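Take a look at this single chain, the form predicted on its own, given in structure tokens.
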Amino acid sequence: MENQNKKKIRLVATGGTIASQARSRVSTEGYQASVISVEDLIAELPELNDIVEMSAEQIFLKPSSAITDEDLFHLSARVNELLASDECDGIVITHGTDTMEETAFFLNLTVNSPKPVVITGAMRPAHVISTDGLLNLYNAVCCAASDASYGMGVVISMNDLILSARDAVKFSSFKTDAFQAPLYGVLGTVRNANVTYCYKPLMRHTTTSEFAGAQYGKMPRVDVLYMLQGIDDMLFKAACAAGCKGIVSAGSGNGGVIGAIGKAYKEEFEAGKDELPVLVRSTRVCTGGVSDAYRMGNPKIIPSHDLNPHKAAILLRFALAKTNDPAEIKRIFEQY
């Protein structure tokens, strides 16, 4: 392939697993964590220049349960900057695997563009027996290259596995094949180099978000709460006495908000307080959402349909920080 014919191709990394030393070949947990630098990271992967032009930046160095609001929000941005440029046809971008779903779907939101953007990572540290990591990555820039992957949202490409990142669920805390969309399937594959889509995305997202572009100062404050048997509302007071706006229940089955807390929550909006949080009703289920059937006539009650608790709140925090209206925020919720 010529040079002329290559995609330009920009590796934004992040830290993760992908960037982490083993203490030995067979020791696959308890490693020195986002050690590697980027250099170091491609300089093992000479292939990717037979498919490429490759250029890399390593934005920061953190495993992804340190990453923050202004993370997410300096990495929306330089992705936004680097895709509005003619020397860049695609991202890959490494990444912790704790919160890659979270990431990925927070830029889904926020990226303004229809070029490839492609997380990826590793669940085994570099250097173990059968790493998994640098194939990750050759497949995710196999994936960014691709004119297919181009209008498909953001997707996370792991395990020879293309997924929405608004479907993507970490299945497995410690299995290669930890990722998996279990309600809707895999966009596609990559296979020996070889991109494949069978599906494409139709919930809205990247250029088609209301939210493309976004940069916000301070994001509203959402607390998610987790329903289980015999729970009382000492959290859900707490959350209200913290300020905040929104609260995603993480519910039992089609998303009830069971015990104190429901009823904590139903005397607070019979009592007419205007400061009462939105409610999101999630699951706790790993698959198949929740219905509108549970609103109480409360329109502040609003379902989050198959969206997963950690999703439901960060698009509620999007949705907050853009209106108050319930209506409003129902529809964000019906759209994405």
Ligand code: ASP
The other form holds:
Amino acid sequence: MENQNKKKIRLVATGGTIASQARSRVSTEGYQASVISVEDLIAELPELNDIVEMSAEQIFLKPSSAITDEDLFHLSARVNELLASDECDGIVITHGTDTMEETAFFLNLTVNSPKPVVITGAMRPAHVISTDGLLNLYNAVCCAASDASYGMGVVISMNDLILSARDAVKFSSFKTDAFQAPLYGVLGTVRNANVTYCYKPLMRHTTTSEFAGAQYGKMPRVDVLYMLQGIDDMLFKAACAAGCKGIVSAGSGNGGVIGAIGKAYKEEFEAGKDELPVLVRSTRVCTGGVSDAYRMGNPKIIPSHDLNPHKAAILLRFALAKTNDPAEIKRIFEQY
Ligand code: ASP
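Target state, the form predicted in complex with the ligand; input state, the form predicted on its own:
Below, the chain from earlier opens the complete complex, with every other chain and molecule after it.
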């Protein structure tokens, strides 16, 4: 009974560079994207069978820039279904790194189980010298099989580090240490199959998330506006005309909403427009977040705190799917 005490880990593969074939042994770009099936991927890592009872499925095979809302709800439903069974002790998801932090945060809100969910990928395609994919995958499986990962929420395991889905940011577009958690730091490490956590996320996630198990048919439209010196209000007006229910500003500094956009928003508020979108102030600065300043007597102006613009957009869409009450939306941004 060789497998008696081994954890049952399910690999759910979605594509990305980890599933991509290098053009040559020395070329890390211009590879054949998302072409390696999950069967071929795990066939290269027989060592996994020494540590866990491994099974795998291909939920989709695409670059992460092509992932849709529908894909995300499908993935989240599948993860919840797998975790509800005694046949699954933890899940590893392979994923493109470009939007990995978004999928991770989405799952952190919607997974309905304390069992480990670990996302990993690669910065270098398969079969290039010094590719990072297989070791990242091995480490992610160690992480998913560790009792210490229980109740940690969704985590990203890349480059020997373990990061909370909430805090992880893709910080380099080419280095293998692409993921960092600039404000609060990483949760732990995986070294030579040893999983060590030093910190535990305290904000709401997975089993304490009010969105756990959520399946929304159509999510409200939210647009992100990047603040630039001298920007006019054209994109703000276009977003309103497109029916957006919320705007996230990638603001300057402590979430400053620049000139013409701030003015246009204030005018619409003063004109008492009911359909005025909620404005969540985030920042284009990579760490530090924003404080609860600049509310200008308008309850619809809400700080993202330390969520970056793309994570703030995800949380705002979930919040707006549930409520239009700005006080409730503000409460949600304080708790996640
Ligand atoms: N460059 C990406 C990656 O690292 C491609 C993607 O996000 O799918 O996986």
